[in-house]
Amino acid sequence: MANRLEGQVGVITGGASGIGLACARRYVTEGARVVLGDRNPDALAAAAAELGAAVVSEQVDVTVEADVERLVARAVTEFGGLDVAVNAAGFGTFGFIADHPVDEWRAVIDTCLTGVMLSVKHEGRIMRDAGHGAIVNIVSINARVPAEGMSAYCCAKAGVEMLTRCAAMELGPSGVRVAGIGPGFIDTPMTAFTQVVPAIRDAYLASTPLGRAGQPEDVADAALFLVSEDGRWVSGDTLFVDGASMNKAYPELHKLVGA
């Protein structure tokens, strides 16, 4: 089956790179026209460059209401609509609760979570006048599996999977669908640290039981399925992307540094 989004427009907030790159890639390739923004301009001029026509790009900072508004106007008036979505843009932050700067934590949650917001919020708002869409948020293992060291995002995800739930419950009676993923360990340049250190990336492995790093490729495979026609009827929940590594305990990293 190809072309499942032939003629559909989308926004892709983190499209520059990891994630939101592969789902970019997925999406132009089944036919869809995509905006993409992120805060990196080389990454951004790169992806476009790669992707051809199919694609513009907005250099944009999610935790900037005007930044966001412009990204998804940019779709409507480039392109002549907006169909989907996907929310990517995020990062993490490593520190004890006790020991844990606020401003560090403000940015991981203004940027995972608050940025979410405004993205759907933004987004929701063209796809509820219209009367369809269907937005994809990424979300994280860590919403429901705590990790030693890494609270704000953990609870930046958490957060961002009941905005899902949330925003699934006002959005559909207008006809837009929003689900979530969560990935697990996936190779992209936030994960990148993991090459460093061989005992962390080691951890991971032993804890994903399919035994293998996850690519953003399978990612960007599940959210085709949920925007495209395949995804009709699932809205309000999250999908893990996980090799089930969510049914073991997240690794210690706290005790892998300088391992």
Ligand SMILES: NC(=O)c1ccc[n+]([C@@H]2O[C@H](COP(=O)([O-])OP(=O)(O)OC[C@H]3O[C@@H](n4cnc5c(N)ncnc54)[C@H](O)[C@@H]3O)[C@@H](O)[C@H]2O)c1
Second form
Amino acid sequence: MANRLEGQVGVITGGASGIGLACARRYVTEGARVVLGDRNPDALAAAAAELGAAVVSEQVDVTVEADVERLVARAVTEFGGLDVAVNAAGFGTFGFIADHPVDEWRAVIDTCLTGVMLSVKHEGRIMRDAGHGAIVNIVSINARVPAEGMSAYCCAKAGVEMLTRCAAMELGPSGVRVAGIGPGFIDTPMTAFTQVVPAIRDAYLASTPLGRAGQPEDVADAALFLVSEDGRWVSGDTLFVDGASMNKAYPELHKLVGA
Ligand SMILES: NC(=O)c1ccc[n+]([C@@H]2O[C@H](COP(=O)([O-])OP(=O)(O)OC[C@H]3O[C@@H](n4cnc5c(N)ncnc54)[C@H](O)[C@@H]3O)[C@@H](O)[C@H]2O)c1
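Here we have the form predicted alone; I need the corresponding form predicted together with the named molecule.
Full complex below, order starting with the chain above.
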């Protein structure tokens, strides 16, 4: 099936790489025009060049409200409105709580949680006023599965799952749906380090009952379902796209570094 987003306009944060870029490719293939936002100018230029006239790009830091407002406004000025959005910008750090610099904690919370809040705020305003729209927040299995050394990331993602539920209640009466996707282990630049530390990759695969690494396209297909007409009665929930890995303990990464 194609053209499920024909004539629609999207905003994708973290759209220059990995899961966000896969969503952009999928949405464009289905007929959407998309504004890509990312803080990495080189990756953004490459993504925009690949996707052509269906895409415009904006260098933004999602922790800066004026940047997010400018990004979302471009959907209206360039393409005439905003129908769908994917909030994928994010990253993690590694450090045990007793040794974790608070600046690193704040950076993760700022991007992964506050950045999603700012995105939903500005996307939601436009959608609320238009009386329709669908937003997908990229969560993680770490919203529910604790990981040693990843407390900031786990807490930020748990916050995004709850933000998704709250936003779905507030925006639902205006015809706007808000849902989450919780990926498991997905091959993207964020997890590229596992390609060079085989023990870590093996541990991720061992904790994934379906027995392979997820691909960004696995997430993009779910992100298409959620914003399309097929997902019309889904809001507030997070769909875990993880090969069943939520049911297993998270790899003990600190024991595997250097293994
Ligand atoms: N890869 C995985 O295994 C996995 C698993 C669960 C959840 N996730 C989540 O998926 C999302 C996408 O991650 P990915 O794996 O595609 O990683 P990625 O590194 O390929 O892409 C993330 C993008 O976000 C951008 N970004 C980071 N901070 C930003 C900021 N402050 N402002 C604007 N852009 C910013 C980066 O420049 C990058 O292009 C993240 O939220 C991540 O936490 C990834």
